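Taking the form predicted on its own, here's one chain by itself in structure tokens.
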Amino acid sequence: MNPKELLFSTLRHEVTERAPWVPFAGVHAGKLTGVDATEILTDEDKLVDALMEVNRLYKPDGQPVVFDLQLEAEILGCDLVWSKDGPPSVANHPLADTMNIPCRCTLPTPDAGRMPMVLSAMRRMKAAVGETTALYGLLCGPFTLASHLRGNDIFMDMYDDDEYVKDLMSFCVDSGKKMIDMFVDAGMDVIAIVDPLVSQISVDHFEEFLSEPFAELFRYIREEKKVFSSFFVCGNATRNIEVMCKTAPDSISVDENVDIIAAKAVCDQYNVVIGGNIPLTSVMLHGTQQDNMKFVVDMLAKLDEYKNFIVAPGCDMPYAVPVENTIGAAQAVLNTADSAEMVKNYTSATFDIEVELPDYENLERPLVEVFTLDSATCAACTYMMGAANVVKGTFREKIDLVEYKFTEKENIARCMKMGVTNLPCIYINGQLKFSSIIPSTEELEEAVNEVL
């Protein structure tokens, strides 16, 4: 069978001869052709050229066309901050000072924002590689979109005004259906609902606010549009894996914060495919080609058979991932036995870096440390850092605040030394206070006051 058929067989829950490979090369695609992240997300020809290079070099069974969770937010009134080496981020929240629900007349349409460029690129990729490669259409999930519109207040709204949150989620579901319609019409084979902030809430809140919206979207994809679906999350979503499965996607995709083998055991109970989770920074960005090969080989060795499993990066690949690293990961999927022989005696020494930790017992003032993948590109990290910045604005010079981005080698070594296991998280005076749960302003202020 060809690569696309292999992926489809996996999504139909069949045993296959090898695991399928889906490199989530969003802005990273631009690196292959020498264009930056802004160009890749605004120029159709440059986007298509880069995607074709992804297809040629990385030999994917499936690949996304665009990985930008701000497409809908931009259409709905959010200003964006653009970057040369990452996707844009949301700069403002139209509903930050109002609890109105936007008019349905503002929902995405084929001629809104950057949609004409995106849809044309999808059609061109379908014509070029659609017979052999499954194409993914990625849309912003309803909870993350609600957060883009409302800002950090959405987390307090879940306690203070549950009906407003449900109404806003309903609007975001309608936005999702519009995007699904457009993507399927443009030839996308798999619709991925990407919602990073799912990892930042409790099971109870998921069941109260998210179960019905996601179940409705996956039902719509399956029954109305008759294509495959994926539920894509970032961060430590371990506690929510089962409730995610209950919304009935064909597959879910997780990042390095999740023990993917343990999560697969849960997914298998619901016959849901799981994908992931090559670490984005410690392996793909800062590791060697051998590190990437070994990670994939070791992960595949833990499987009893190639069923309900997709190998993929944990999320959108960083722009600067060395090309040879992704080729190494691809090689490990496509030729697992040969790759296993090549790295059987390999030991990584990539992060043998000395870092000095603060003297937490003798600080002049409380120190709030926020460990993120990168608050400029990771939605969950953006809102975690946003909560910390609000509290810094309240306490001002009474506290110190620092962000440690996991994209930097020294900070990876720092995380290892401190025992940081999940991102994003907040430490105060060297003690873990919030892990994969975005705190409300009141909760974070209380935590700071405890050490003042």
Given for the second form:
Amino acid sequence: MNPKELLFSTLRHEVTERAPWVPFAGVHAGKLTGVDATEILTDEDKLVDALMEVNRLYKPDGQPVVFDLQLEAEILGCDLVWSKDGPPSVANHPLADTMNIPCRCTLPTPDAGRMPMVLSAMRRMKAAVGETTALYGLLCGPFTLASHLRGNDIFMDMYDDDEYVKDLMSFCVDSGKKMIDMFVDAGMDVIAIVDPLVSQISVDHFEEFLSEPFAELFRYIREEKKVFSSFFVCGNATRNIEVMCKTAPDSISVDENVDIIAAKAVCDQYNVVIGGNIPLTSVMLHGTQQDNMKFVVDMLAKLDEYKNFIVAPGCDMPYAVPVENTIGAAQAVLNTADSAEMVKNYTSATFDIEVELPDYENLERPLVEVFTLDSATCAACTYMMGAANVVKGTFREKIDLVEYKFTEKENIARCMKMGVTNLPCIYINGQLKFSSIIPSTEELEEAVNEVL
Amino acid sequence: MKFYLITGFLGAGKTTFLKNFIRLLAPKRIFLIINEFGKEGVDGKLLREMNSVLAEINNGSIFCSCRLDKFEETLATAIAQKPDVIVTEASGLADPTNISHLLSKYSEISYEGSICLADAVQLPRVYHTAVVAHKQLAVAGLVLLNKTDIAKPEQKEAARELILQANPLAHIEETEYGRIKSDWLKHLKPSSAQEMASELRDITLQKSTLEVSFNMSRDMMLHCLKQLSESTYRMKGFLKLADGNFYADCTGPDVQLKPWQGETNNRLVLLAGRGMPLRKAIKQALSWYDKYLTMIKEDEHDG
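Just the form predicted on its own so far, so send over the form predicted in complex with the partner chain.
Expanding to the full complex; the earlier chain stays at the top.
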């Protein structure tokens, strides 16, 4: 079963051989190709290059194309403040001083704002990886969009002018439908409605203001567009999980604030898939590769079977997440049993295994050492090893090449002794030269030439 | 260095208050961290006159309580500059629950507590729609009931009632135009409600006890406490769990589950006040964690 089919199978609520994996690399995609968040969200070529690198290194079953909840707000007249390491923020609210419902003539169209760039990137991704990877089109949920337009006053309006809030929500639902039309037309397989503000309101208010709009959007996606849907929240949405399920999305996605295993039991009652929730800051951004593998392995171990469950980060990944951390998480989803063994060895092994390091000062010829999780199963490791093999083919007997797989206890001991922390990586003559990001043939040849 | 957290919902008058607060703290060197694009910010001129620094956090994920890293980065910058005082103005939608935990990592910082601005006229409206309004009040040591000049007496009374519902031990001062007096600061405490259980005894006190299974994991318990914390002002228990013994010690939304060496009885005591949906919250927790929790007794008139 190809990766996309595996994810579809989960979204059809079937039991699968492993859990699907959807890394939410929004602005973080830029980190893989060395471009900043603003460039990723405004430059089509840079966006597509970065997304291709996400696809290559992280082996996703599904991946978002653009993760920017300000896309519609910008079209509807909000000014944005741009950032180099995060999505832009809305700086003003056009309806802050006027309780107005904008004209439907202002709704997003294919030539509005950044839509031409976004839709073209979607089509290019569809052509490049659409056969094997499910593509996610993300739109700003109606409640968050309403608050972008109206500002925090929306919370007062809910109290003293509920009709206005309902009318504004209805406008935002229409905006959502326009986005859905365009995204599906551009080949998106899953439409995710991302509404972080859902965690800010009570169950009662959800039912009063959000149940109908969301149910309508999910009905539209399911019945009229015939693609899959997802409902993303972030923050502590625990109290709202059940009412979210009642709006009938195919899946929901939550962050670390929600106990995903307990929430799954609730979702199962409604036959809704749940996805999440690798912690963004403590594990992905500040943790080690081992922490990421362990988190995923432990989470998957709590499931009885792989059904109605998707492994994903809690939300849009921070820009600076170390690449090796996501590679570790990917490896743990794609090869769970092996990863469980690696994590176990790493945490429990006493490492009384004697490892002798080469005498790096007195080598006969340059030594290229590739440390991998396992080049047979981890995509990034395969490419890292592949790059080394190409260079070995060029230099032949002038250099030595060796791979150390982390699946062997002895190699874990070797990694510890050498201080290797991030896999995959390449050392030349005992010096770390490339970590996580795969070098081009030229770069690697140059590095070898330096020590020849 | 001292650290003050300023919270309050949109329009409660945080910016005006900040200008007054900065003047009150002068001539101390202040590092001000602002977490929101205000309509009208604290201007640079005032800060320069006060020999102080302003940092704005441009946070696209401002709603997301799991992205504290941006705040921590700015905090590290602030600490490096060694100001006398750090003042942080949180966004109207920011969840202040974890601030004392977060700050406990920095030995240089002395957390003085949280000041919450509440709009005497608007409070009931945001209180009933934005769940975070309740949390901001619950962790505040000092609540400034602002704009009392334009509020009717019954509006002020209604606002007071809500504040005390969220935080029965909050110290409330009435003010206008965000004015603050220095002697009000003595009422600030890092957490306002440690002695709540003993001090609060009236007929509206709700008390319940849950029995916790030994099989429950720490992670699960932590999530469960967070879930219940929105509807309680105090939870306490000495628990033997699957991965060790823990002391659950929660005040309002501030949830702590610390390793514990002493005896355990696996009873979690929950206290809530008037208007708090404790029964509903317990019902939800029992349905989420049915294998691990049992209700022991429910006594709404505990003396």
